[in-house]
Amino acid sequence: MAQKKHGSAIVVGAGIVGVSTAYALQKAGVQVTLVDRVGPCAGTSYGNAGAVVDGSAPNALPGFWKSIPSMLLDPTGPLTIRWSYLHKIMPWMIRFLQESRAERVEHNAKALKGLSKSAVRDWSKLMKDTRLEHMMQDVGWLKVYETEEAFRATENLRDIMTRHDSKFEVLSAAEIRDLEPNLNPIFKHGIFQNKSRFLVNPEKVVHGIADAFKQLGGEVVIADITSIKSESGGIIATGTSHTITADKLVLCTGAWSKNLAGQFGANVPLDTERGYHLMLPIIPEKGISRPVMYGEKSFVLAPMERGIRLTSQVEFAGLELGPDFRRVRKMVPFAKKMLPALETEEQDVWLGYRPSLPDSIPVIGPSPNNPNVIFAFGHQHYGMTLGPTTGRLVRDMVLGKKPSIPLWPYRADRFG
C-alpha cells in the first residue's frame, strides 16, 4: 500500500469513539490501523439508546447528594451499588460529590456544551460521507414526568441547560399527547430537545462507518493490546496475538482504558456506570416515534429498527463482576405502564459499560509525557453522541491544526 502523506496511526478500540476517529484519521491521509480485542461495536456503543442529544450538562448538580440514599433503598430506583463493590467506588463517588459544588457544576457544564455543541453538525456529515444518511432520524428527545415532585426535581438541570444554551422547550400533558399519542396520559410534563437526532440501529451505524473505513484503505486488526510502548521508531503496540508500530496511537478503549492510559503517565479516576437494556417487541402503529425517558425510573424506551430497546438506570460493580439482570427487568411493568401497547416478552437482554470519571468530562488530548500518544475516553453517557466530534478533534491534533476548541477542559493530568 502506498505511504501516506500524513505517516500512520494505530488506534485501539473500535467503539463509536475509535470508529469514528480511524475513519476521520484514514480520510484526511493518515494510515490507521484500528485494533479491538473483538471487533466494530462489540462493546458500550451496541446497546445504547441511540440518542444523538443536543445540549448536554454534567451529572453531578447542586444537592445530588441528597437524593442518594433514597435511590439505593428504593429497589426500582435508578442507581445500584454492589455492596462488594463500594470500598472501590467511594473515592470516585467522594470526588463526583465534589463535582456538584457551583463553580464545578458551571465548568463541566461549559466543558460539555463545547463539545456537544457540534455533535448534530459532524453526525450529519460523517453519516452523509459514509452514506448512512438514512439510519440517523430528525426527532429529537423526550422526557416525561408523571409527578409534579419529579418535575420540579429537573429545575436545575433546567437553569442548567438554558444558561448554557441548550435549547429545549417544557411541554404540557396535551403537548405530549399531540406528539406521542400512544404514550399513557398520566404525564403532566415533558422536556423536549427538538434538535437532537436518533438513531435507529446504533451496531449497524457503527459497522457502516467502520466498513467505509475499510474501503478508505484502513485495517481492522482483532488483538487485545497490553502494552504500549515508545521506541525511536514511533510507537509500539503488543497485543495478544499481534505487535503493531505507528507514529501515533490513539486510546479510545472506553472503560478499560485507565491501565494503558497509564502507561503514558495519566492517573484518571476512570470507573464504570454500567448500564443495562431488553429489546421487546416491535410494535406496529401503536409505539413511540423518538426515544423517551419516564423521569421518575430514568429509563428510556427507544424504538429502535428491530424492536423496542429499553435501556436503564445506573450500577456501579466494576468490570469483574458479573450481570444482574432483576433490576432491568423490574422495569418492565413501569414501561408497560408508560406504553400500555408494549408488548414484554423479553426478545434479548445485555450489560455495556459506560467509561466514566467523576467531572462528566471525556479525557481528549495527548499523554501527559507522549504526544504521539493521543487519548479519547470516558465520555460516560454520551459516547455515542460525541463519537463524531472527538474524531474530529483528535484528527487534528494528528495533522497538527489547532482544534476548534481549546482542549484544556479535557485534559488527562486535570485530575492531580
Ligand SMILES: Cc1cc2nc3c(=O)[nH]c(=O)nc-3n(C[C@H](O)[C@H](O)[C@H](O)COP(=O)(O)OP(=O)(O)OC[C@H]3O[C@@H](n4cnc5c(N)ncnc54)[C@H](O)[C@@H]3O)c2cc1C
Contents of the next structure:
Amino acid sequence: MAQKKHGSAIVVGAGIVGVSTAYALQKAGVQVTLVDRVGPCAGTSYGNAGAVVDGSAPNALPGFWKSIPSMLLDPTGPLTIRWSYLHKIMPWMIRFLQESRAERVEHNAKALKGLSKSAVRDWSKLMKDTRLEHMMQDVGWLKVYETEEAFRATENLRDIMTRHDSKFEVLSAAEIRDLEPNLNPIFKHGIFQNKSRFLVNPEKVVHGIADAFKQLGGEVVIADITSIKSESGGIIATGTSHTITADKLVLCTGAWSKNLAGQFGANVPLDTERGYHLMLPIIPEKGISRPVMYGEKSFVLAPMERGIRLTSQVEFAGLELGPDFRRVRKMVPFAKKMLPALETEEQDVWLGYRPSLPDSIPVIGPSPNNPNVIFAFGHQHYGMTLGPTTGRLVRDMVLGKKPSIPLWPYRADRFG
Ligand SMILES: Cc1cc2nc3c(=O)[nH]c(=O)nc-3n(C[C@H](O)[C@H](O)[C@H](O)COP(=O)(O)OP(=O)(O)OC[C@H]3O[C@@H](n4cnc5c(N)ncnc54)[C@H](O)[C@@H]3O)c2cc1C
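The structure above corresponds to the form predicted on its own; please give the structure of the form predicted in complex with this ligand next.
Following is the full complex, with the preceding chain placed first.
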C-alpha cells in the first residue's frame, strides 16, 4: 500500500456511510482500501426513499407503546413482526420501549439533532466536490394526513422537533394542493420540512462517490470480511481470498455489523427494521415533485429518476428470513388513492435492512478494545441523510482532530 501523509485505513462496507467515510479519509491524505462483499451500494443504501431530512426525531416517542397493538393487528398497518422472529426481537423491543421515557426521548433527540443539523450542509459539500450536484434536489420533505386523528397523533413528534429546533411547517389542505396539485385532495393536514433535500437516484449517488474516491487514488476490493484482528499496532481484515492490513479500520457494514463489532468488545443490540420498495412507472405530468409520506400508512412515494418508488414501513424479521413482498404490494391501492394518476404496473421489488439500535442513535466512535478500530453503523431510518456527516466525523477522529460535536452520545459501550 502506498505511503500517505496520514497513514492507511480499511473501510469495510460500501453503502452510503462507507463511501462517504472512504472519500473523506482519502481526500484528507489517508490511503484507503474500501472493502465490500458485493461492491458499492449492494445493501440498504440502494433502495431507500432518497430523503435527506433536515431535522429528525427518535422513533421511540412517549406513549408509542399504546399504538403497537393496533399497528400489529392491522394487515395494512405500518409495523409487522414475523412470528418466528418474535422471541429474537423481544429484548430489542423492550429496550426500544424503555427509550420512550421522557428523559430518554430528550437525550436521544438531542443526540440525533447533533448529527442531523449539519446533514444538508455536508451533503451539499460532498455533491459539489464529487460533481454530483444535479442528483440532489432542493424540494423538501412532505408528510400528508387524511384524518384529524392521524394528524393529532403526530403531536409528540412535532413537540420534540420544535424543542430541538428541527424546522417544519404545518400545511392546510390548500397549501398541500399548492405544493402537490396532483395528490388526491383528501389530505387535510401536512407537515413540510422545506430545507430537506431529495436524492433522485441513491444508487447512482453512492456509485458516483465511490468513483470519485477511486479517482483520488482509493482502492475498492470485493471481499466478505469474516475476521478483524489487531497485530503490532496495525489492523488485519481477513475475508474471502483477501487479507488486508492497515493502520486503522472503520466498520461501516450497516445491519450486518453486530458480529464484527463483537470481535472488538462491543455488545451492541443492533437489529434490523426491514423495509421494502416497489418501483412503478414514471408519470410525466401528473406526478409529484418531492418524496411524500402518506401519514396514516407510513409509506412514501418518491419521484425517482427511474420511476415512482413506493417505500414501505417496518418489518421485524432479522437478516435471514426471506422477503414477504405482500406487505409492500398491499400498499399499492393506497398509493393509487393518494395519487390518482399513478400507474400500478410493478417494475421492480426490493427488500432492505435498516440498521437500527433501540435508542435510534447510530454508533460512531472507537471500539471498546482498540482505538484503531472505529465503528460507524446503526443509522436506522436516517442513514442516507447522515452518511456524509458520519464520514466527516470519522475523518476527524482518524486525523486526531477535535470533533465538531461531542461524540460521547454515539459511543459503542453506551448499552452497558
Ligand atoms: C425502505 C427504506 C427507505 C429508506 N428511506 C430513507 C430515506 O429516505 N432517507 C434516509 O436518510 N434513510 C432512509 N433509509 C435508511 C437508509 O437507507 C439506511 O440507514 C442506510 O442506507 C444505511 O447505510 P449503511 O451504509 O450503513 O448500510 P448499507 O447501505 O446496508 O451498506 C452496508 C454494506 O456493507 C456490506 N457488508 C456487510 N457485511 C460485510 C462484510 N462482512 N464484509 C464486507 N462487506 C460487508 C454490504 O454488502 C453493504 O454494501 C431507508 C431504508 C429503507 C429500508
